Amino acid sequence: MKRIITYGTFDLLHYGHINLLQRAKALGDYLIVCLSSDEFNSLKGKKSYFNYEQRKKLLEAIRYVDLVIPETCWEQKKSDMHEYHIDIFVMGDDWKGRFDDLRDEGVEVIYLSRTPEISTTQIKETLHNTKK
């Protein structure tokens, strides 16, 4: 069985997220999504619209996702590769090169292209500008 893992905030879930999850799952058999906790988002200077539990419920409802676990710090990625017996680490290509060192943990690192016309940042900006 090939195990895949990806990481993210997945706030304001949209079809770009679904595309990424579908393509990640197609690389193997079991997809784990490591979801940024609210505390970790604060450390990164991010504020989600939905809290961790709400975002987790949304992800768990997606048929491509087999398991959702919390991401609490940058350093946990290396230990996750071993704890969850990961074969493939997947991220969007906006992170290209950032996690290449995980190959040293024995996993394949793949950066998938993003869905170009949609992003959470874009949605937030559009909603903010609509209010004016």
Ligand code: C2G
Contents of the next structure:
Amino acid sequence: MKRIITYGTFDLLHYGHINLLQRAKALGDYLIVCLSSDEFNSLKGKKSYFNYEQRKKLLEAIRYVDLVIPETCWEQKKSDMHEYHIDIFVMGDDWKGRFDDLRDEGVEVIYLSRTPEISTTQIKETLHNTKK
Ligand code: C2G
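Starting from the form predicted on its own, produce the coordinates for the form predicted in complex with this ligand.
Whole complex next, starting from this chain.
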């Protein structure tokens, strides 16, 4: 059983996120999403519209997602690879190169192309500019 993991905030879930999760799952059999906590989002300089529990509920409803766990710090990835017996670490290619060191933990590191024309920031800006 090939186990995949990916990390992110996944706020205002959109088809760019789904494209990533679908392709990540296709690489193996079991997909874990490590979801940024509200506190970690602050560390990342992000303020999500939905809180952790709401974002977790949305992700758990996706057929490609088998488990959602919290991401609370940058440093947890190394131990996550061993704790969850990960075979493949996947991220969108906006992170290309940033996590290559995880290969030293014995996992494959794959960066998948981002869906270009959609982002949570863009959704927020569009809605803000079109509000009555
Ligand atoms: N993504 C994508 N296409 C988009 C938007 C996002 O493929 N149009 C991917 C990102 O590349 C990322 C995942 O969806 O792999 C989640 O995106 P974010 O929620 O923006 O995650 P991010 O803030 O990049 O957090 O420790 C890693 C961080 O937690 C990653």
